[in-house]
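Just the one chain here, the form predicted alone, laid out as structure tokens.
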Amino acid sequence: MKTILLPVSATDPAAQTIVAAVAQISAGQLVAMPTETVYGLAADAHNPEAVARIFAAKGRPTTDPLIVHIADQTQLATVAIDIPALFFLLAAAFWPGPLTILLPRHPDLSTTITAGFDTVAVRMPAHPVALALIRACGTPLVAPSANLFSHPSPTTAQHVMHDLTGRIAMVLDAGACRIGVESTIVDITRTPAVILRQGDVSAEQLSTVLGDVIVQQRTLATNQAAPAPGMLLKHYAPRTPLTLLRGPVAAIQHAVVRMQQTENIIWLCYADDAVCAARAGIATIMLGARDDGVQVARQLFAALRQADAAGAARIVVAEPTGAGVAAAVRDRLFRAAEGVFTQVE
């Protein structure tokens, strides 16, 4: 299959471009679309053959469910039932936006989408291209990240092409994603509500609507069915081995310098590491300021992909500090390191 790469305005997508993408979706094919979080691999949620193509194209196990994307709340009618009152409060506060809400599954929605669970993850993205495509298709779209399973998520169309060219029909190229990490997922079918995946919408923000909210730290093996995506222990991982460091800045810097003496490493570092790295002659990729979670989140997956291509024996990175989306970055790094971290003092 030849994958078509179509440039599209991120703010004012041309009608003919959307029409071309709709034709592919209507034919049961897969189209990578930009969202504010990462690029998603879109298919008609009510076409079982198209849904199956997503799992095949990504090499994704069916134990890892998909998120259903909608353009307006009327599209919920064929996706979810018995919608809790809390949903409408959350939607009013955070939609369109990087929040996915777990709801009771509509009985006509395939359990292939939900990994066999009776709940479904639903989101309304805050990106003009994604919204235009969903509206024009006239049906909800499933859209997991448009990458090979367990690899770093794609934040540019070039990342999608690297992973999936020849496997999917089309990529809509609207430039780099604004946020850079996947949406927060919250389960409101339980009391108190549970955050199953951290993202740009923080627990603190959700608590202003939900009151008590629990952040679930659960990690699952690939063969375990998950109620939401992003819960597997190994996820977002580069091919190159990754060492995740925790500890004071000076101790981290000292540890990285020692590692460089025995192994060819590349350091995903922060602004305050730059002088140390230069003195030691360590190859680096800059993530931004250590306490700027927004900037680090935007750079993270592109940096992991760049580091993978550098040919080093090992990638070294420390966790960013701070709250908000920085918590999501720490979660992604933990899973990229397969749950292993090195504490330095």
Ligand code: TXA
Contents of the next structure:
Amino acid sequence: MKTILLPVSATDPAAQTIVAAVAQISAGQLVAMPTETVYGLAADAHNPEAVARIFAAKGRPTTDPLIVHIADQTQLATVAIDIPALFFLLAAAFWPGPLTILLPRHPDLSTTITAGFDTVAVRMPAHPVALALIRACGTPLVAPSANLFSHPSPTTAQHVMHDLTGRIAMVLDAGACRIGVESTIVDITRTPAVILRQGDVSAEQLSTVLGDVIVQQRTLATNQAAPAPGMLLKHYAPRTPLTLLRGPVAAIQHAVVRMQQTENIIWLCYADDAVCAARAGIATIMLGARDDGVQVARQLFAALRQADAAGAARIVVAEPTGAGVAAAVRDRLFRAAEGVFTQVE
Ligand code: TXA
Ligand code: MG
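Cool, the form predicted alone is there; where's the form predicted together with threonylcarbamoyladenylate?
Shown next: the complete complex, the earlier chain at its head.
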């Protein structure tokens, strides 16, 4: 299959481009679409063959459920039932936006989408192209991140092409995603609500609406039997081994310089590391200012892909500081390091 790459305005998508994408979705094909978080691989949620194609194209295990994307709340009618009152408060506060909400599954919704679970994950993305496409299709769209299974999520159309060219019908290229890490996932079918994945909508923000919220503990071993979906630490791992350093900035810099003496490393560094790196002749990829979680989140997955392609023996990185989306970045780094920190003093 030849994958069609179509440029599209991120703010004002041309009708003819959306029509071309709708034709593919209606024919049961897969279209990668931009969202404000990462690129998603979209298919008609009510077409079982199209849903099956998603798992095949990504090489994704059928035990990992998909998020259903909607453009307005009337589209919930065929997706979820018994919607709790809290849902409407959350939707009013955070939709459209980077928040995925677990709801009781509609009995007619394919259990392939939910991997056999009684809950369905639903999100209304805040991206004009995604919203225009869902609206024009007139059906909810399932959309996992548009990467090969276990690769970092794609934040540009080029990342999608790298992973999926020849395997999907079309990619809508609206440039780099604004947020850069996947949506926050919250389960409100339990009390108190549980955050299953951290994202741009923080635990603090959610608790203003929900009161008590629990952040689900990350799975520490990759070989545990049937961890909760999406909790696999290995999930975000680049192919190159990654060392995650923790400690004071000076101690981290000192440790990286020492590592460079014995190994061919690439350093995902912060602005205040640049002088140290240049002096020691260490190859770097710049993530931004250490305390600028927003900027670091935008760079993270592109940086991991670039680091993987650099051919170094090891990737070295430290955590960004601060609250908000920086917490989601720390979560993704922890997973990329398969749950291992190296503490330096
Ligand atoms: O930002 C995002 O959420 C992006 C964009 C494209 O919307 N999508 C995304 O989808 O990250 P995906 O499939 O890569 O990740 C969805 C996560 C998976 O880890 C899956 O296990 C979890 O959501 N999930 C989906 N349905 C679930 C359910 N019923 N219960 C628990 N977890 C669920
Ligand atoms: Mg994914």
